[in-house]
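What follows is one chain in structure tokens, specifically the form predicted alone.
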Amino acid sequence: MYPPFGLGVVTPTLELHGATDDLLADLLPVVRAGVADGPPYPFDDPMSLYEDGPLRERKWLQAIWRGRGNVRPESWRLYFVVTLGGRAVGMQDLIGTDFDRFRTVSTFSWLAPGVRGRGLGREMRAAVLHLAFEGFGAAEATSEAFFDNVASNRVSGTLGYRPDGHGWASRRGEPARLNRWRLHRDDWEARRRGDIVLTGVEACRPVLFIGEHGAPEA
């Protein structure tokens, strides 16, 4: 009834399915033992996964299963459950607005503490863009990370993101700055990868309103 669930990006590494409840509950030990509970904050404000005990669950999940009954074609989010070995260790969304006017999408990603440093923040940024630009069409693809967000930064540099200028936003209620990326589509396509799967495509243009038409000119 809900085609993004049968969504799937399969890399050699990892695999990216679409968040059902049955995934988001194999995840709620790792958000009840917490992703980001100590500096540097890596999300700015508001973030479901900065608040405390109980609540924290269940902002979380609430903030999921608004953005599934949002989907709009001015606005949609996918969520999917990162699985390493058959378990869950992490969540990579993909968002767009006006996709199918501008086609540009942008990401968002967290990883349990215990799977950082192995290169996976790299693994499923890479396979969530060749869901967008080779399953969807898109034209370019945007990311924002704090300055002292090492790894993050460090993920778009290697993807081929080229600087973006800086912004600012609030975390924990401080002031920030933002490092803004952004990937375009010539630049992906010199490092399309051959060995990423994805499923369930099709079945979930019409429910995104993605049209058949190509991307905009640059």
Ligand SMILES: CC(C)(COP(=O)(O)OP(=O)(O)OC[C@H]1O[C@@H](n2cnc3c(N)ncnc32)[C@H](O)[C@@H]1OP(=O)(O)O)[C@@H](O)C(=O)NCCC(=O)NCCS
Contents of the next structure:
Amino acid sequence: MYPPFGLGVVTPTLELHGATDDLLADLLPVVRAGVADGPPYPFDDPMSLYEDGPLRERKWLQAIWRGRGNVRPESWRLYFVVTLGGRAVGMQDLIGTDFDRFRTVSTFSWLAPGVRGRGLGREMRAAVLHLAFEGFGAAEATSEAFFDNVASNRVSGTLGYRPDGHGWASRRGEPARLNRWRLHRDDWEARRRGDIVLTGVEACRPVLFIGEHGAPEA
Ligand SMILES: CC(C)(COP(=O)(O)OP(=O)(O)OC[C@H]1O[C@@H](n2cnc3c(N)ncnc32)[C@H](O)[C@@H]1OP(=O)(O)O)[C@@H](O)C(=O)NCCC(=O)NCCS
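Same protein, different state: after the form predicted alone, show the form predicted in complex with the ligand.
Below, the chain from earlier opens the complete complex, with every other chain and molecule after it.
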């Protein structure tokens, strides 16, 4: 019905699956319990996960549903639910902007507070990068994190991204500095994993308009 639902990335410790409504329902209790409850706040504005009460889950779901309905050559976003032993524990998104032309992706993720700090964040980023580089033929991946988001900045640093300057974003109404990161394909190749299994990639390529242009020059 919608090939991104059939995408899967399986590593020895966790799995990413295209975010169907059933998987989102599994993850809903985590969203309800709170993902960003105290400083340092990790997300820029506007962000459904900063809302209180039922508005939080409604806006969270609506943003994902909008994203599904907005897949165009110049902009797409894939939403994955991260599962650990069958339990939904977080989300990992992969974002392409004019991907077929530029072959560059960016990522976004969060985990339930109770499972942070034990290597899962790094593993799920490695998983989605494998999909981007191995599955979709990406040339580069970028990431951004607020200067005080130690875990996200460390994930980028340890996976081979290089510092790529700074930016600013509004965070809960206040300006905050962002670190920018960029991972080149060569640096990903140097750490390429042989233990990550992808499923459903071929069926997704036309949906994401991949393969209409040749790969760009490095
Ligand atoms: C960002 C996030 C997904 C990372 O996942 P995680 O499982 O917590 O991170 P990991 O356990 O894989 O740790 C990655 C690195 O950060 C370090 N780290 C993790 N939490 C840390 C903390 N609170 N303080 C200091 N270092 C920390 C780890 O030691 C590890 O460093 P290493 O590679 O040198 O060993 C998770 O922390 C999260 O959901 N945070 C809130 C949402 C968020 O920040 N999203 C990203 C927005 S840009």
